[in-house]
Amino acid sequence: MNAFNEAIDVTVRLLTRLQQESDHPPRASRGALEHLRLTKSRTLAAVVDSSRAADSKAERLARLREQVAVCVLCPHLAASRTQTVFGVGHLEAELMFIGEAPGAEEDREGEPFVGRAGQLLTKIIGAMGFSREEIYIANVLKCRPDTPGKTAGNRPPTPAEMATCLRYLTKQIEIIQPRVLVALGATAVEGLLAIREPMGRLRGRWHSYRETPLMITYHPSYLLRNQSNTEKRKVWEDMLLVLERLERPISEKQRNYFR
């Protein structure tokens, strides 16, 4: 950006001196010379523009981050919890995973998804063309569900425990402004969808939250215990219609993936 602003400025001052010096002007009218400064304005006002637009979007992010770190709205998650889980990835990612919450490592680790079902997404997601930190990951629920007298072990996370949650993923939702969501499991649709059915009903196909479109697909703790070629075809299939949405090349490789 800076060599053409550069450039413009070498042009405008060459231009005006020949103007006034040369004996054959060149046919460069003010009018001319004034739009090439215009342009150099509004390119220096995009770019300050750009700038504050991430700056805002890092901003916001923060905030609610801080929000959700003091949050008490579920009085036995906020007393058992180690810290909130709030979600990792990049700003302007353009695909963005939710799971359902926060298991015993992610509450230890404050990071979604770093357990044995996070290493098999990110390894999901590499084999899609991306990298972990290009996308965005978050649960519906920013707590670990409780075990009481338990000191292992997860349960899922109540209804009313993701529905008094989900504001803060719909936030995370608006400021990211993802182009595609992919609801992880039964549980995250629950939670974002307010709707039960069996996941061969739900796979596969495309749904919407919020006018964001978003596929369903198996969690990765279910192809941990089923560790079958058919049931990994299935989620690689949903994953690559998701790369056919993003408008992402896709190899005779990848097509020909668990066949």
Ligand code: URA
Given for the second form:
Amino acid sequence: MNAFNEAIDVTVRLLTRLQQESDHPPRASRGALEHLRLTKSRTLAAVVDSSRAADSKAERLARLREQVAVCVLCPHLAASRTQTVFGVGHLEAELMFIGEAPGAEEDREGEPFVGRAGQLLTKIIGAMGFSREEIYIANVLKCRPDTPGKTAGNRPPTPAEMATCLRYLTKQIEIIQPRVLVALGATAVEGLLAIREPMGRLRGRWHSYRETPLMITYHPSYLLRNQSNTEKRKVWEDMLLVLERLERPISEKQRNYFR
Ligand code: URA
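Now that you have shown the form predicted on its own, what about the form predicted together with this ligand?
So here's everything in the complex, that chain up top.
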């Protein structure tokens, strides 16, 4: 691109000099010279714009991750966490799963959904025809909810903790711009939409979060507690709706899982 712009510079300089100094001015009108100059500035602007757009997602997400890593808005969580758990996946993900908060394993590893519930989520993602690397996974809360006085177990995040932390998830969604969001469980829904309703009434239909289509389904840890095919089938039906919305091919085998 530099060579192209230099060539235009040289051409404009030469034509201008010839026009000013020669007894036989070249047939380049003032308009043509102006057009050449404009071509150069437009090309330059397009190159600058496209390089900004190309690296800004990665840069903006990296800056947000740094901000989250030092966040102390919830001092009790900042004091108890091993590390923040930002999110994982593809910058261009079409699909983003949203859980509630990191558990003990996630706090240790710094990645969401790596424990038992995470293994089940990874299976669901695989059954949909995606890999974990192709989509994006994040939580409403970026810190593990503390459990003072306890050596094991997790607790759900409070509405106040989620309201404080939601700004980070909102920015993640703004940067990644997935086509579809999936909220896992009533607590994630409460964090996102500030509503508390039974899952039976929320799941299986489209909602939206700031204009991005949002599917609500059961949290994988619910499926670990309720291993019946009826409950698995409900989650799978919700995922089929997601695949249809993303215009992904659905095989007969996929349609008939849990039938
Ligand atoms: N449950 C969640 O909601 N998020 C995790 O990251 C792990 C378990």
